[in-house]
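Just one chain follows, in the form predicted alone, and it is written as structure tokens.
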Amino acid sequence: MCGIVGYVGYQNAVDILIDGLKHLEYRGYDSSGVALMADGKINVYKAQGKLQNLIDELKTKSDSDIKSNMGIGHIRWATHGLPNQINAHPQTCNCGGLTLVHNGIIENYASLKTELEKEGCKFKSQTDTEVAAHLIAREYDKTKDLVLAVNNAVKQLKGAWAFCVMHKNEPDNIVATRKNAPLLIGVGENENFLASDIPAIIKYTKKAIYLNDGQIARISKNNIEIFNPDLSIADNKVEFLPFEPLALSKMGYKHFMLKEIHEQPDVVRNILQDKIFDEISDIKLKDVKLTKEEIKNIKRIQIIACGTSLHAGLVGKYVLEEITGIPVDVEASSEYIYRSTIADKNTLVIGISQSGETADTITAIKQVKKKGAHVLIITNRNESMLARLSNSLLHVNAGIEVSVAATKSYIAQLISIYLLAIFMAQTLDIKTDLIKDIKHELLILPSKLEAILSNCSLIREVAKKYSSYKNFIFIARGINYPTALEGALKLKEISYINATGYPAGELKHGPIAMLDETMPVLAILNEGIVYDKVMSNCEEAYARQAKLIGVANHIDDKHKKLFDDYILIPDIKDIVSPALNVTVLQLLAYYIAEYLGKDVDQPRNLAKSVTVE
């Protein structure tokens, strides 16, 4: 996965094209470039690692050399070929007539790749994306029409990808199509964009334009034109951006992610609104267009997901079980969608992505629907591929998400779980105390969060002195579990702290090899049917010297010696406590990485969007 971004217009390209790359940093960092039109030749600049290290190359080239009004930009996570200068993007041709930047994989591409060698094509790099500039050049020189060139060149492509194609013979024109990997068109006054995601362009145009798979666009500065696969004239209505600028700024944070973990009050009370007014009326969801017929013949529940987003849909398990009563199986994208796909008319699936873009969500969900499920979309992106798939919506609302590692999206996705789950009850009619109890909690919880927000000290003081350990082991038990996977998971991702959440109960089954003195184990406890359980195994790693850390809403007594150090969270029912407790385990693994030093917001090997599979 990687980002795009292209200008046409009258302002100076490389400056709109280094601020859209800026704000794409999140998909990719490995490498980045540039490709500028002007005087009717393409020139192309590239550098290995961090953007920085591009901008610093442009900075010894004269005004003259990247003067242009049209160019296209890359920043790229490698899949194919190392990530190297070379391998950079854009990528060319044989003669430097065409260029083209690309997101995606061609699946095909060594076999393409062998019949363009045999035709004379000299490549110079590792990837799969220089086959795409080879066949469309080929493609080219047959029809001499860009937009020709690229629709018979993606015939012949199978996988994913989005392109934005220059040609030194059409000096004003950007060629871009997509297929299963996101491409906007943002719409300006004698400018236009093209880009990856809303991020990119967000501060010079609030009006987009979205290609379905397939379509072809020819952009100029005055002048867009969309053509469908089969090159008829295609009517794509221009769409208003959801978000603003200033979100796009650290507000005084350090790094994105604080900023971005001490927004979730407010995230919880923008999804909240308009949805749950008290602890007895019924909740809206707009929406969600599961009719009472529909819901009452759902014999199961599927929710497909990857990272943080698996772990929402596990705490998600718990609570749909335990409030409707129906069976709710979880399992990654990855894993599902190579096997049987099991599901029928009866069956409604819920997909869950931050981005509304990923690679292994979507082919999932397209899967399902070929099956006649009713397809639940949860993301933060209404626009996106997911939302266009879904029967039924649930938008998150926890605007733009910068750092690589999910915070308020995460936190976002498990309120939408609980108002789906009390509307499907109250759909059919289900009346219970535990009911009453979730939406009293849901509406006091922003109030929680402040008040572990507004104290982090202890918090920091913990970080500070288990920043030197190398592992790390998370339990707990029940509605926790997933947060004990989903707090080694950040604390793996910003640090680079080998950490593993496991069921408390599962310790004595071979982790509890590993607990000496050197391995801190961390036990998520709440008061509830299985705190006596969690405690237990508590004493297990402290008979085996491990250095225990608790985070609870209490700690009697006469279990306070056990732990080296333990923070308390605000009193909360059981069920819904995840959403407290994930938010101590974001700060602390933030802090942990803050004390070593690490790139919090971008860390290595890590996009924040996976669009390939």
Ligand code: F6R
Contents of the next structure:
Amino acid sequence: MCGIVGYVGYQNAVDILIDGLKHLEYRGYDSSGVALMADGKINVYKAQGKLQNLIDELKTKSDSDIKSNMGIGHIRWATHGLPNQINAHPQTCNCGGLTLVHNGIIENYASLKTELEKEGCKFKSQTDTEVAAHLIAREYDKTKDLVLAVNNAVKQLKGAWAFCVMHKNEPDNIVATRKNAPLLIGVGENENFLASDIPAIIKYTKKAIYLNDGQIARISKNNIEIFNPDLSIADNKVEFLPFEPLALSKMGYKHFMLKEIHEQPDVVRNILQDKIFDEISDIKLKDVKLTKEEIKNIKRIQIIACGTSLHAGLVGKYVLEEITGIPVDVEASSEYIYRSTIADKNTLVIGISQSGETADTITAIKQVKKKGAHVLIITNRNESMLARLSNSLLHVNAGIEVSVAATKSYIAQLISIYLLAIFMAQTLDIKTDLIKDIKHELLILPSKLEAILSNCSLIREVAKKYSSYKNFIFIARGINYPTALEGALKLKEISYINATGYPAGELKHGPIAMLDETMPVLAILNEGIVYDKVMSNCEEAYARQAKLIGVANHIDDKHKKLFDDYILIPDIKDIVSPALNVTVLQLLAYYIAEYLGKDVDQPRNLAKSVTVE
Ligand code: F6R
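Could the form predicted in complex with the ligand be given as well, to go with the form predicted alone?
Below is the whole assembly, all chains and molecules, this chain first.
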């Protein structure tokens, strides 16, 4: 996590750096800082807490203090050391001549620190980053060249990094490098940019160069040079950036999260466009490179993901097994990577990631690639590291998601999974009524989502009524069990209320002990094979005086009395219902958090892109 920016050109650097950091706030927001180069001198300004604190700090400086056409900036999500001003980046070497910003983790920082301390370096912070500042400064003293110094230094590091470095003796250059952490160069006219992610620079340029692992870039106002790790000249191509600056505006909504929930009908339309036309015709997935022979030979599917993407993967298990008959395992990436996993050329591994940059998922995918598995990545970021590692790609096309809590990208992941399952079935000549039903339901899903979104007042009232409760239980069975997990995750991450999702049938094996009038139980009931079973579990909760909230497409009169509140949603076939039901839970979590006055788009302790293991 953490976000970094760099600018060199003719404009006021501090304005561009702060604007860039605002667009990277989703990557971390516990402290921030900038370093500005002017007349061969580097001024560093840092502040603890939200970016606004840095902006306020900069307002106290005179124009001459912050006048500069070149600088680097950072927004932090703390890994090593408290989130305070000293540990904020930029970090500098002892003489202050070299300063840098860093995203990632230096795993061998402790041994390097001991070595550097023996040589006389004085450490001010508790960060791993400061080690890199001293190390590069040491190499600079030997080489008098910042590219050489950075190259020599990173060879001594273990871990992951993206660095932007300035040295007072090279007042026109920023040197940058990366390994297993994102960094791109924005290509401008008489100006150039560096950033962890596109939103930071999209206002200024639509052209970018992506650095490969280990490459080093030297950028100045009118020049970009890229070197391979052996210092040969590289010729990375300039690519066109996909986003419109408009996508980064709240468009009148109070929070990005609410805007992104409301975008869901269009997200579904977008992804279906060009892929599915009616209930009969074949669907097209141009970047899925699996041949009929390969699909026939798949013995197992493994889905690897984290957080909300993992919940999409759990829905994927139900859908893919039901439609293709191939066994599916789903596992958190962080668990997958530290055990002997079984994957080979007859395994299809599906990695799901909104950002395409999640470190645990990247590590897992690299491992399975070595074992010869076909890797299919479902991501919202076509240009991301995971997309680049894929053999097959499903771009979910949800548009940029700014709010830290994933919403529209989740629905887009679900739709991608339905498409993939149908695609595999059609390639295997499997034709069933269920497949026709799914296609039909997908095509009319946007209007059902709109029906929910155009009538949020009941969800809002329910949210207000339950906002003072300290604990929640979400229950469901079958394909909506992952919906219960996702609803609980949304609630806890943005409102900090303790919420847990359970398979409804598990309630009686332990959790039922917690039920009394202080415990709201939210049950997802979709007409289908488990409807009556979940209703029986609701009866059990009712008998223990729990407050019951139903999210259902139908509740008959004799059962209505069980529920303190219920939210009715449009009819939908069970197998596609997760894509509809989750919208109610997203809105419920949103309105509870909003009612409690929480920082909805930037919940405490979280970051959108988790680029550390
Ligand atoms: C929750 C959320 C996280 C992410 C998780 C994986 O709202 O956003 O749980 O889903 O960090 O991130 P990606 O999908 O980018 O790999």
